[in-house]
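One chain comes next, on its own, written out as C-alpha coordinates in the form predicted on its own.
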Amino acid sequence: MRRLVAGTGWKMNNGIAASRRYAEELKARIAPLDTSAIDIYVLPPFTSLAAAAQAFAGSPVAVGGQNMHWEDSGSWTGEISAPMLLEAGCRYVELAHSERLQHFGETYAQVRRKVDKAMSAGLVPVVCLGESAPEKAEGRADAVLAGQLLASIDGQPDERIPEIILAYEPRWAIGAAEAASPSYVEERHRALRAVLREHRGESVAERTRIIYGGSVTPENGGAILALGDVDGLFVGRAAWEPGGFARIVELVAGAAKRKAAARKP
(Lines of atoms letter the chains of each structure in order from A and count residues from 1; the text may use other names and numbers.)
(Lines give C-alpha, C1' and ligand atoms only; values in the text may rest on other atoms or scores of the structure.)
Protein backbone atom coordinates (compact mmCIF):
# COMPACT_ATOMS: atom_id res chain seq x y z
CA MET A 1 0.00 0.00 0.00
CA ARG A 2 1.24 3.48 -0.86
CA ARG A 3 1.85 5.67 2.23
CA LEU A 4 -0.38 8.70 2.16
CA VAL A 5 1.12 12.19 2.35
CA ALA A 6 0.10 15.42 4.08
CA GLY A 7 2.19 18.36 2.90
CA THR A 8 2.08 22.12 2.94
CA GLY A 9 4.12 24.84 1.25
CA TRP A 10 4.31 28.13 3.11
CA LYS A 11 5.49 30.16 0.09
CA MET A 12 6.87 33.53 1.24
CA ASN A 13 5.33 33.36 4.69
CA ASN A 14 6.53 32.60 8.24
CA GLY A 15 9.91 33.91 9.29
CA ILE A 16 12.05 32.23 11.93
CA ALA A 17 10.02 33.17 14.99
CA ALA A 18 6.71 32.41 13.27
CA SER A 19 8.03 29.04 12.10
CA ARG A 20 8.96 28.08 15.63
CA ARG A 21 5.53 29.07 16.93
CA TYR A 22 3.86 27.14 14.11
CA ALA A 23 5.90 24.03 14.90
CA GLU A 24 5.08 24.07 18.58
CA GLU A 25 1.35 24.49 17.98
CA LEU A 26 1.21 21.90 15.19
CA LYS A 27 3.06 19.32 17.27
CA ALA A 28 0.63 19.82 20.13
CA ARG A 29 -2.42 19.55 17.86
CA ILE A 30 -1.34 16.34 16.09
CA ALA A 31 0.12 14.63 19.17
CA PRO A 32 -3.15 12.73 19.89
CA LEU A 33 -3.34 11.44 16.30
CA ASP A 34 -1.93 8.17 15.00
CA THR A 35 0.29 9.44 12.18
CA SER A 36 2.42 6.30 11.91
CA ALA A 37 0.96 5.33 8.52
CA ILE A 38 1.49 8.68 6.76
CA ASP A 39 4.29 11.05 5.78
CA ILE A 40 4.04 14.72 6.79
CA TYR A 41 6.11 17.63 5.54
CA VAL A 42 6.20 21.43 5.64
CA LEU A 43 8.08 23.65 3.21
CA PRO A 44 9.17 26.89 4.93
CA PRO A 45 11.02 29.78 3.27
CA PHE A 46 14.77 29.24 2.96
CA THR A 47 15.63 31.56 5.85
CA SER A 48 13.37 29.56 8.19
CA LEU A 49 14.49 26.06 7.20
CA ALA A 50 17.06 25.44 9.92
CA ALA A 51 14.83 26.86 12.65
CA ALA A 52 11.86 24.81 11.47
CA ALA A 53 13.93 21.63 11.20
CA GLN A 54 15.16 22.14 14.76
CA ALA A 55 11.65 22.91 16.03
CA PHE A 56 10.16 19.80 14.39
CA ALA A 57 13.01 17.48 15.40
CA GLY A 58 11.73 14.30 17.01
CA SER A 59 8.22 14.80 15.63
CA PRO A 60 6.51 13.10 12.65
CA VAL A 61 6.87 16.31 10.62
CA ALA A 62 9.74 16.62 8.13
CA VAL A 63 10.97 19.80 6.48
CA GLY A 64 11.71 20.57 2.85
CA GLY A 65 12.79 23.35 0.52
CA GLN A 66 10.52 25.15 -1.93
CA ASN A 67 13.06 24.96 -4.76
CA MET A 68 16.74 24.23 -5.46
CA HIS A 69 19.39 24.49 -8.15
CA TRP A 70 20.77 21.56 -10.11
CA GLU A 71 24.40 22.35 -9.22
CA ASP A 72 26.03 21.76 -5.84
CA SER A 73 27.76 25.16 -5.83
CA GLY A 74 29.02 27.89 -8.14
CA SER A 75 28.19 31.29 -9.58
CA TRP A 76 24.43 31.09 -9.25
CA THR A 77 23.48 34.24 -7.39
CA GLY A 78 20.36 33.90 -5.29
CA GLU A 79 20.15 30.13 -5.65
CA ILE A 80 20.35 27.31 -3.09
CA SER A 81 21.75 23.82 -3.59
CA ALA A 82 20.81 20.31 -2.50
CA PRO A 83 23.76 20.08 -0.05
CA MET A 84 22.62 23.37 1.50
CA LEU A 85 19.09 22.02 1.94
CA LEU A 86 20.42 18.87 3.54
CA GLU A 87 22.64 20.90 5.88
CA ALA A 88 19.58 22.92 6.93
CA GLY A 89 17.79 19.70 7.89
CA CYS A 90 15.64 19.09 4.80
CA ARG A 91 14.22 15.76 3.72
CA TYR A 92 12.05 17.00 0.83
CA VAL A 93 12.27 19.55 -1.98
CA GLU A 94 9.43 20.95 -4.06
CA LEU A 95 10.14 21.34 -7.77
CA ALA A 96 8.19 22.87 -10.69
CA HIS A 97 5.59 24.78 -8.72
CA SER A 98 3.45 26.71 -11.17
CA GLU A 99 4.60 30.03 -9.73
CA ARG A 100 8.21 29.11 -10.56
CA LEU A 101 7.14 28.29 -14.12
CA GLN A 102 4.94 31.36 -14.54
CA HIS A 103 7.01 34.06 -12.86
CA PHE A 104 10.57 32.79 -13.19
CA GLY A 105 10.53 31.07 -16.55
CA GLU A 106 11.48 27.62 -15.34
CA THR A 107 11.06 24.70 -17.74
CA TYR A 108 10.62 20.97 -17.26
CA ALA A 109 14.01 20.43 -18.88
CA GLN A 110 15.46 22.34 -15.92
CA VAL A 111 13.18 20.43 -13.55
CA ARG A 112 14.64 17.14 -14.80
CA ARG A 113 18.13 18.35 -13.89
CA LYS A 114 16.88 19.32 -10.45
CA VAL A 115 15.20 15.93 -9.99
CA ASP A 116 18.46 14.23 -10.91
CA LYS A 117 20.38 16.27 -8.34
CA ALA A 118 17.78 15.84 -5.61
CA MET A 119 17.72 12.08 -6.10
CA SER A 120 21.50 11.77 -6.08
CA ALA A 121 21.68 13.90 -2.92
CA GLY A 122 19.10 11.85 -1.05
CA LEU A 123 16.27 14.38 -1.06
CA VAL A 124 12.70 13.37 -1.90
CA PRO A 125 11.51 15.47 -4.86
CA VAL A 126 7.90 16.64 -4.83
CA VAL A 127 7.38 17.31 -8.54
CA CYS A 128 4.43 19.52 -9.41
CA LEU A 129 2.44 18.79 -12.57
CA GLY A 130 -0.48 20.80 -13.86
CA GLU A 131 -2.28 22.16 -16.89
CA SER A 132 -3.22 25.80 -17.44
CA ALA A 133 -6.78 27.05 -17.94
CA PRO A 134 -6.35 27.31 -21.76
CA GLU A 135 -4.86 23.80 -21.92
CA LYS A 136 -7.82 22.49 -19.93
CA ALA A 137 -10.29 24.30 -22.20
CA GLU A 138 -8.63 22.83 -25.26
CA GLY A 139 -8.94 19.29 -23.87
CA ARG A 140 -5.18 18.86 -23.68
CA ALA A 141 -4.82 18.33 -19.93
CA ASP A 142 -3.73 14.69 -20.07
CA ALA A 143 -1.29 15.28 -22.93
CA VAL A 144 0.28 18.22 -21.08
CA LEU A 145 0.58 16.24 -17.85
CA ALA A 146 2.11 13.27 -19.64
CA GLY A 147 4.73 15.51 -21.23
CA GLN A 148 5.59 17.14 -17.90
CA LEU A 149 5.80 13.79 -16.12
CA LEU A 150 7.96 12.07 -18.72
CA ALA A 151 10.30 15.06 -18.98
CA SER A 152 10.72 15.17 -15.18
CA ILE A 153 11.64 11.50 -14.76
CA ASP A 154 13.63 11.09 -17.96
CA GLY A 155 16.85 9.22 -17.25
CA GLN A 156 15.82 7.93 -13.83
CA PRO A 157 15.94 4.13 -13.49
CA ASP A 158 12.58 2.44 -13.00
CA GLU A 159 13.39 1.28 -9.49
CA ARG A 160 13.87 4.86 -8.25
CA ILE A 161 10.74 6.44 -9.71
CA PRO A 162 8.57 5.52 -6.68
CA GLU A 163 10.90 7.59 -4.50
CA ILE A 164 9.52 10.70 -6.26
CA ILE A 165 6.22 12.21 -5.10
CA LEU A 166 4.12 13.54 -7.95
CA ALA A 167 1.89 16.48 -7.03
CA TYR A 168 -0.97 17.13 -9.42
CA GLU A 169 -1.75 20.83 -9.09
CA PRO A 170 -3.93 22.18 -11.91
CA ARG A 171 -2.56 25.64 -12.49
CA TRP A 172 -6.04 27.10 -12.88
CA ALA A 173 -7.03 25.86 -9.41
CA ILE A 174 -4.08 27.26 -7.44
CA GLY A 175 -5.24 30.22 -5.39
CA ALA A 176 -8.75 29.87 -6.84
CA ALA A 177 -12.03 29.90 -4.98
CA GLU A 178 -12.30 26.12 -5.07
CA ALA A 179 -10.39 22.99 -5.98
CA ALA A 180 -10.95 20.84 -9.03
CA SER A 181 -13.95 18.56 -8.67
CA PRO A 182 -13.32 15.06 -7.31
CA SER A 183 -14.32 13.53 -10.64
CA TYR A 184 -11.85 15.75 -12.51
CA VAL A 185 -9.08 14.93 -10.04
CA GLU A 186 -9.84 11.24 -10.34
CA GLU A 187 -9.55 11.37 -14.14
CA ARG A 188 -6.21 13.21 -14.09
CA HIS A 189 -4.67 10.98 -11.41
CA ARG A 190 -5.81 7.87 -13.26
CA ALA A 191 -4.31 9.23 -16.47
CA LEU A 192 -0.98 10.01 -14.78
CA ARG A 193 -0.79 6.51 -13.35
CA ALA A 194 -1.58 5.11 -16.80
CA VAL A 195 1.40 7.04 -18.23
CA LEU A 196 3.65 5.49 -15.59
CA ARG A 197 2.21 2.06 -16.34
CA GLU A 198 2.79 2.44 -20.08
CA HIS A 199 6.33 3.80 -19.86
CA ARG A 200 7.67 2.31 -16.62
CA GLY A 201 5.55 -0.77 -15.92
CA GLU A 202 2.86 -1.91 -13.53
CA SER A 203 5.05 -2.08 -10.42
CA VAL A 204 6.28 1.51 -10.80
CA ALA A 205 2.74 2.76 -11.48
CA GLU A 206 1.34 1.05 -8.40
CA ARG A 207 4.12 2.17 -6.05
CA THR A 208 4.44 5.83 -7.09
CA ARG A 209 2.50 8.32 -5.00
CA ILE A 210 0.40 10.99 -6.70
CA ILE A 211 -0.97 13.66 -4.37
CA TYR A 212 -3.37 16.51 -5.10
CA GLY A 213 -2.89 20.23 -4.52
CA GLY A 214 -4.79 23.31 -5.60
CA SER A 215 -7.21 25.16 -3.29
CA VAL A 216 -7.44 22.20 -0.91
CA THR A 217 -9.22 22.85 2.37
CA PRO A 218 -10.29 20.71 5.33
CA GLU A 219 -13.81 20.94 3.89
CA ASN A 220 -13.06 19.48 0.44
CA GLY A 221 -10.05 17.35 1.31
CA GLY A 222 -11.99 14.34 2.50
CA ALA A 223 -13.78 13.78 -0.80
CA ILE A 224 -10.50 14.06 -2.70
CA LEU A 225 -8.72 11.65 -0.37
CA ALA A 226 -11.46 9.07 -0.87
CA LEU A 227 -10.37 8.63 -4.50
CA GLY A 228 -8.36 5.47 -5.09
CA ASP A 229 -5.55 7.08 -7.08
CA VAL A 230 -5.09 10.04 -4.71
CA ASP A 231 -2.27 9.41 -2.24
CA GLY A 232 -2.42 12.58 -0.19
CA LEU A 233 -2.90 16.33 -0.12
CA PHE A 234 -0.54 19.23 -0.79
CA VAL A 235 -2.05 22.30 0.83
CA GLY A 236 -1.34 26.01 0.57
CA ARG A 237 -3.37 28.77 2.22
CA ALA A 238 -5.54 26.43 4.28
CA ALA A 239 -2.45 25.18 6.09
CA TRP A 240 -0.62 28.45 6.70
CA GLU A 241 -2.02 28.35 10.22
CA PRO A 242 -1.13 25.26 12.27
CA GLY A 243 -4.75 24.56 13.12
CA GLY A 244 -5.61 24.27 9.44
CA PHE A 245 -2.76 21.91 8.71
CA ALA A 246 -3.59 19.82 11.79
CA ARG A 247 -7.03 19.25 10.31
CA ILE A 248 -5.48 18.18 7.02
CA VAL A 249 -3.14 15.76 8.83
CA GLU A 250 -6.13 14.31 10.65
CA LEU A 251 -7.97 13.82 7.35
CA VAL A 252 -4.99 12.10 5.73
CA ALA A 253 -4.37 9.85 8.75
CA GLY A 254 -8.02 8.82 8.76
CA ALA A 255 -7.98 8.14 5.01
CA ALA A 256 -4.88 5.97 5.42
CA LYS A 257 -6.68 3.80 7.97
CA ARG A 258 -9.76 3.44 5.78
CA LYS A 259 -7.75 2.57 2.68
CA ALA A 260 -5.72 0.02 4.62
CA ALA A 261 -8.89 -1.57 5.96
CA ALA A 262 -10.43 -1.69 2.50
CA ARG A 263 -7.46 -3.66 1.18
CA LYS A 264 -7.75 -6.38 3.83
CA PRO A 265 -9.39 -9.61 2.61
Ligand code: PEP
The other form holds:
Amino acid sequence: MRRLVAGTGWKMNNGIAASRRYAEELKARIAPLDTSAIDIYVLPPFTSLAAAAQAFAGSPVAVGGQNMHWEDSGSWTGEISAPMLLEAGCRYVELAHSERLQHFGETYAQVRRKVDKAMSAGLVPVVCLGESAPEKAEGRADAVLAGQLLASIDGQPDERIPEIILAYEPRWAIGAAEAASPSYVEERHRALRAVLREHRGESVAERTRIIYGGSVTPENGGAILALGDVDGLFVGRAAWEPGGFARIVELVAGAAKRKAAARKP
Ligand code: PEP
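Counterpart to the form predicted on its own, namely the form predicted in complex with phosphoenolpyruvate (PEP):
Full assembly next; the chain just shown is listed first.
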Protein backbone atom coordinates (compact mmCIF):
# COMPACT_ATOMS: atom_id res chain seq x y z
CA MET A 1 0.00 0.00 0.00
CA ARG A 2 1.52 3.34 -1.06
CA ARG A 3 1.18 6.24 1.41
CA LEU A 4 -0.55 9.15 -0.27
CA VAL A 5 1.18 12.52 -0.44
CA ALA A 6 -0.03 16.13 -0.17
CA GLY A 7 2.66 18.62 -1.17
CA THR A 8 2.97 22.25 -2.08
CA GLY A 9 5.79 24.30 -3.56
CA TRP A 10 5.72 27.99 -2.68
CA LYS A 11 8.10 29.00 -5.48
CA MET A 12 9.49 32.52 -4.82
CA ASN A 13 6.83 33.39 -2.25
CA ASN A 14 6.84 33.76 1.54
CA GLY A 15 9.76 35.27 3.40
CA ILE A 16 10.49 34.29 6.99
CA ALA A 17 7.62 36.13 8.67
CA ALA A 18 5.06 35.03 6.06
CA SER A 19 6.27 31.43 6.32
CA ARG A 20 5.78 31.46 10.08
CA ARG A 21 2.26 32.86 9.69
CA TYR A 22 1.44 30.22 7.04
CA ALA A 23 2.74 27.45 9.32
CA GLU A 24 0.70 28.55 12.33
CA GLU A 25 -2.51 28.80 10.31
CA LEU A 26 -1.98 25.52 8.48
CA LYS A 27 -1.23 23.66 11.71
CA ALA A 28 -4.43 25.01 13.27
CA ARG A 29 -6.52 24.11 10.22
CA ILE A 30 -5.28 20.53 9.88
CA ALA A 31 -5.19 19.77 13.62
CA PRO A 32 -8.73 18.28 13.61
CA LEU A 33 -7.91 15.99 10.63
CA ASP A 34 -6.57 12.45 10.86
CA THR A 35 -3.45 12.81 8.74
CA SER A 36 -1.67 9.77 10.14
CA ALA A 37 -1.88 7.81 6.88
CA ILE A 38 -0.43 10.46 4.58
CA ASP A 39 2.79 12.40 4.04
CA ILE A 40 2.59 16.20 3.89
CA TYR A 41 5.28 18.61 2.74
CA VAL A 42 5.75 22.28 1.99
CA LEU A 43 8.64 23.67 -0.05
CA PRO A 44 9.48 27.23 1.03
CA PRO A 45 12.20 29.37 -0.56
CA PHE A 46 15.70 28.70 0.80
CA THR A 47 15.85 31.69 3.15
CA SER A 48 12.62 30.60 4.86
CA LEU A 49 13.50 26.92 5.28
CA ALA A 50 14.90 27.01 8.81
CA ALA A 51 12.07 29.20 10.12
CA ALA A 52 9.45 27.01 8.44
CA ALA A 53 11.03 23.80 9.71
CA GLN A 54 11.04 25.23 13.22
CA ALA A 55 7.45 26.39 12.95
CA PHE A 56 6.24 22.99 11.67
CA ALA A 57 8.31 20.95 14.17
CA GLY A 58 6.15 18.43 15.97
CA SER A 59 3.39 18.70 13.34
CA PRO A 60 2.68 16.26 10.49
CA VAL A 61 4.08 18.75 7.99
CA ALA A 62 7.65 18.29 6.73
CA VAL A 63 9.70 20.86 4.88
CA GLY A 64 11.79 20.58 1.73
CA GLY A 65 13.95 22.58 -0.64
CA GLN A 66 12.90 23.54 -4.17
CA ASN A 67 16.27 22.61 -5.66
CA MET A 68 19.72 21.44 -4.66
CA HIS A 69 23.23 21.06 -6.03
CA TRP A 70 24.83 17.65 -6.48
CA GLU A 71 28.03 18.53 -4.59
CA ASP A 72 28.23 18.98 -0.81
CA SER A 73 30.22 22.22 -0.95
CA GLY A 74 32.63 24.17 -3.12
CA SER A 75 32.82 26.92 -5.72
CA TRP A 76 29.21 26.88 -6.89
CA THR A 77 28.06 30.46 -6.41
CA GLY A 78 24.37 30.78 -5.64
CA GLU A 79 23.83 27.08 -5.02
CA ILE A 80 22.60 25.14 -1.98
CA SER A 81 23.75 21.64 -1.01
CA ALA A 82 22.10 18.59 0.54
CA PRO A 83 23.91 19.02 3.89
CA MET A 84 22.68 22.64 3.98
CA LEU A 85 19.09 21.55 3.38
CA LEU A 86 19.38 18.92 6.10
CA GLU A 87 20.85 21.43 8.52
CA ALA A 88 17.93 23.78 7.80
CA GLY A 89 15.53 20.98 8.81
CA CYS A 90 14.53 19.61 5.40
CA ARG A 91 13.28 16.11 4.75
CA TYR A 92 12.42 16.57 1.05
CA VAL A 93 13.95 18.16 -2.01
CA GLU A 94 12.15 18.96 -5.24
CA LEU A 95 14.16 18.28 -8.39
CA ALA A 96 13.53 19.06 -12.06
CA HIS A 97 10.64 21.45 -11.65
CA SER A 98 9.78 22.65 -15.15
CA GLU A 99 10.66 26.25 -14.21
CA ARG A 100 14.20 25.08 -13.34
CA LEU A 101 14.47 23.31 -16.69
CA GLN A 102 12.88 26.11 -18.70
CA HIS A 103 14.42 29.23 -17.14
CA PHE A 104 17.71 27.94 -15.74
CA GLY A 105 18.66 25.35 -18.33
CA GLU A 106 18.73 22.37 -15.98
CA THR A 107 18.93 18.95 -17.60
CA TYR A 108 17.99 15.43 -16.57
CA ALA A 109 21.68 14.53 -16.63
CA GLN A 110 22.08 17.01 -13.75
CA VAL A 111 18.88 15.76 -12.15
CA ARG A 112 20.34 12.24 -12.08
CA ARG A 113 23.34 13.52 -10.10
CA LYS A 114 21.06 15.44 -7.76
CA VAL A 115 18.89 12.37 -7.15
CA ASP A 116 22.03 10.43 -6.34
CA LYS A 117 23.16 13.05 -3.82
CA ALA A 118 19.72 13.41 -2.24
CA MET A 119 19.45 9.64 -1.78
CA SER A 120 22.88 9.29 -0.23
CA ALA A 121 22.29 12.30 2.03
CA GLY A 122 18.96 10.98 3.32
CA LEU A 123 16.65 13.49 1.63
CA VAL A 124 13.50 12.33 -0.17
CA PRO A 125 13.73 13.52 -3.77
CA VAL A 126 10.49 14.65 -5.39
CA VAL A 127 11.39 14.31 -9.07
CA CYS A 128 9.22 16.20 -11.55
CA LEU A 129 8.47 14.66 -14.94
CA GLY A 130 6.42 16.32 -17.62
CA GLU A 131 5.95 16.73 -21.33
CA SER A 132 5.66 20.12 -23.03
CA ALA A 133 2.62 21.19 -25.07
CA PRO A 134 4.35 20.45 -28.43
CA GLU A 135 5.48 17.03 -27.18
CA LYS A 136 1.91 16.30 -26.16
CA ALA A 137 0.58 17.49 -29.52
CA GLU A 138 3.06 15.26 -31.35
CA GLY A 139 1.87 12.23 -29.36
CA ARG A 140 5.26 11.87 -27.69
CA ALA A 141 4.24 12.35 -24.05
CA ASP A 142 4.86 8.80 -22.87
CA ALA A 143 8.20 8.52 -24.68
CA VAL A 144 9.37 11.84 -23.19
CA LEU A 145 8.23 10.85 -19.70
CA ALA A 146 9.93 7.45 -19.96
CA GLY A 147 13.18 9.14 -20.97
CA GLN A 148 13.02 11.60 -18.08
CA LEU A 149 12.17 8.87 -15.59
CA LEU A 150 14.90 6.47 -16.69
CA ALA A 151 17.50 9.26 -16.75
CA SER A 152 16.51 10.39 -13.23
CA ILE A 153 16.75 6.95 -11.63
CA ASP A 154 19.75 5.73 -13.63
CA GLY A 155 22.26 4.12 -11.28
CA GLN A 156 19.87 3.80 -8.32
CA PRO A 157 19.51 0.25 -7.01
CA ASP A 158 16.02 -1.24 -7.42
CA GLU A 159 15.39 -1.46 -3.68
CA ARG A 160 15.87 2.30 -3.24
CA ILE A 161 13.65 3.50 -6.10
CA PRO A 162 10.44 3.47 -3.98
CA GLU A 163 12.06 6.06 -1.69
CA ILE A 164 11.81 8.54 -4.58
CA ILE A 165 8.54 10.39 -5.15
CA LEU A 166 7.77 10.88 -8.84
CA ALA A 167 5.69 13.95 -9.62
CA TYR A 168 3.95 13.89 -12.99
CA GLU A 169 3.60 17.58 -13.83
CA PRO A 170 2.69 18.18 -17.47
CA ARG A 171 4.41 21.45 -18.35
CA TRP A 172 1.39 22.75 -20.19
CA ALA A 173 -0.76 22.29 -17.06
CA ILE A 174 1.51 24.17 -14.62
CA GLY A 175 0.24 27.64 -13.80
CA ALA A 176 -2.56 27.08 -16.31
CA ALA A 177 -6.29 27.64 -16.26
CA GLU A 178 -7.10 23.94 -15.95
CA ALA A 179 -5.49 20.71 -14.79
CA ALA A 180 -5.03 17.79 -17.14
CA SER A 181 -8.22 15.74 -17.38
CA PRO A 182 -8.48 12.72 -15.07
CA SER A 183 -8.45 10.35 -18.06
CA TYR A 184 -5.26 11.95 -19.42
CA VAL A 185 -3.61 11.79 -15.98
CA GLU A 186 -4.67 8.17 -15.61
CA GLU A 187 -3.05 7.20 -18.93
CA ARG A 188 0.24 8.95 -18.12
CA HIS A 189 0.48 7.55 -14.58
CA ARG A 190 -0.28 4.06 -15.86
CA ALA A 191 2.39 4.45 -18.54
CA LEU A 192 4.97 5.66 -16.01
CA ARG A 193 4.23 2.71 -13.74
CA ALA A 194 4.58 0.40 -16.75
CA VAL A 195 8.05 1.85 -17.42
CA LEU A 196 9.03 1.12 -13.82
CA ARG A 197 7.62 -2.41 -14.15
CA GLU A 198 9.46 -3.10 -17.39
CA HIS A 199 12.82 -1.76 -16.23
CA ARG A 200 12.79 -2.35 -12.46
CA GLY A 201 10.20 -5.08 -11.87
CA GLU A 202 6.75 -5.45 -10.38
CA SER A 203 7.66 -4.77 -6.76
CA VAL A 204 9.34 -1.43 -7.56
CA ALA A 205 6.41 -0.41 -9.79
CA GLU A 206 3.87 -1.27 -7.10
CA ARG A 207 5.72 0.52 -4.28
CA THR A 208 6.80 3.75 -5.99
CA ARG A 209 4.58 6.77 -5.50
CA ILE A 210 3.56 8.84 -8.50
CA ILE A 211 1.79 12.08 -7.60
CA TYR A 212 0.12 14.58 -9.92
CA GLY A 213 0.70 18.33 -10.13
CA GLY A 214 -0.49 21.04 -12.49
CA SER A 215 -3.37 23.42 -11.71
CA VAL A 216 -4.79 21.21 -8.99
CA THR A 217 -7.49 22.83 -6.86
CA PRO A 218 -9.66 21.60 -4.00
CA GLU A 219 -12.43 21.36 -6.61
CA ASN A 220 -10.68 19.18 -9.22
CA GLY A 221 -8.33 17.29 -6.87
CA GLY A 222 -10.83 14.66 -5.75
CA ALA A 223 -11.39 13.20 -9.20
CA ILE A 224 -7.65 12.98 -9.84
CA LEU A 225 -6.96 11.41 -6.45
CA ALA A 226 -9.59 8.75 -7.06
CA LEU A 227 -7.47 7.30 -9.88
CA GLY A 228 -5.75 4.06 -8.93
CA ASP A 229 -2.28 5.06 -10.07
CA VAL A 230 -2.34 8.54 -8.51
CA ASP A 231 -0.67 8.60 -5.10
CA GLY A 232 -1.12 12.21 -4.14
CA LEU A 233 -1.27 15.83 -5.22
CA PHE A 234 1.46 18.42 -5.71
CA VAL A 235 -0.07 21.87 -5.63
CA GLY A 236 1.13 25.36 -6.44
CA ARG A 237 -1.20 28.35 -6.48
CA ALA A 238 -4.21 26.69 -4.85
CA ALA A 239 -2.10 25.96 -1.76
CA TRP A 240 -0.40 29.30 -1.39
CA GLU A 241 -3.00 30.22 1.22
CA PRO A 242 -3.00 27.85 4.20
CA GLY A 243 -6.77 27.41 3.89
CA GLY A 244 -6.34 26.10 0.34
CA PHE A 245 -3.64 23.64 1.32
CA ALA A 246 -5.68 22.49 4.33
CA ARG A 247 -8.49 21.56 1.94
CA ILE A 248 -6.03 19.62 -0.23
CA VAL A 249 -4.68 17.82 2.85
CA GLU A 250 -8.25 16.92 3.82
CA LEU A 251 -8.92 15.53 0.31
CA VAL A 252 -5.75 13.43 0.38
CA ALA A 253 -6.42 12.12 3.90
CA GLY A 254 -9.95 11.13 2.81
CA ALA A 255 -8.68 9.45 -0.34
CA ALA A 256 -6.12 7.50 1.71
CA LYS A 257 -8.92 6.10 3.88
CA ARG A 258 -11.01 5.17 0.83
CA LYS A 259 -8.10 3.52 -0.97
CA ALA A 260 -7.17 1.53 2.16
CA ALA A 261 -10.78 0.38 2.58
CA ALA A 262 -11.03 -0.61 -1.09
CA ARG A 263 -8.01 -2.90 -0.69
CA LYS A 264 -9.50 -4.81 2.24
CA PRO A 265 -10.85 -8.21 1.15
C1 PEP B 1 3.80 23.68 -9.86
O2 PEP B 1 4.37 24.75 -10.13
O3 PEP B 1 4.46 22.64 -9.64
C4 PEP B 1 2.36 23.64 -9.83
C5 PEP B 1 1.79 22.47 -9.73
O6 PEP B 1 1.73 24.86 -9.89
P7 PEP B 1 0.15 25.11 -10.07
O8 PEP B 1 -0.57 24.17 -9.14
O9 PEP B 1 -0.03 26.52 -9.70
O10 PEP B 1 -0.17 24.81 -11.50
